[in-house]
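This document opens with one chain alone, in structure tokens, the form predicted alone.
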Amino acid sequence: MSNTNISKQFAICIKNDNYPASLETRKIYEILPDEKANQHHQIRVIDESGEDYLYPSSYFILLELPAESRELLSLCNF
């Protein structure tokens, strides 16, 4: 197990107006820390492309899951 799978974050994505190419409502994404995007509402969201790109704050839920569960998502391949 490792410590970087373990505090990787997750949210569901629940609107994809402009980008649905990029993104897959109902479909839950990795995401990466950015302050510097949270202080603008935006969020760094692995996409569809399997690169990352910043997308309005709105449009996610953030997951809370015990590690077990990050872990195991963090094993899968999105």
The other form holds:
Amino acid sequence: MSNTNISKQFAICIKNDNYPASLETRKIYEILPDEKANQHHQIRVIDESGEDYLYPSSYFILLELPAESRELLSLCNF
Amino acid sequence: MNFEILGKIEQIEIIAIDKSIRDVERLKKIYGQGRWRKLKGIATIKLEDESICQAELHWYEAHGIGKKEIKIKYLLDE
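Got the form predicted alone; any chance of the form predicted together with the partner chain too?
And the full complex, kicking off with our chain again.
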């Protein structure tokens, strides 16, 4: 089990206003750390384009998952 | 859009065209058929928390459809 995968964060999209092609509601997305963005209530998300972009934190619910679950999710193809 | 673009977007470059855009089928399904392009540029933006900063923006556009899904790639300074 790699430390990289254990530390990965995930969130469920609950809103996709203005971004229907980039985000799907009720879908799980990988989150990347971005302290500067977080200070502005933004969250860095790997979206449907396969690239990471900033979205409002209010569009997502962060998932608090056990390490084992995060590892399994990390192995999924998004 | 959850942020406001102040002034013009500058240093505009094309990143990808049509089939080179990973999520082009989603764009066509949601916004309509067209020759879609993905572009990037730099602009001054005002975030929801009222802070103003420079940002690298990415978006999609097609002739007759216009700019869609303008996303923040990086916050450059404040």
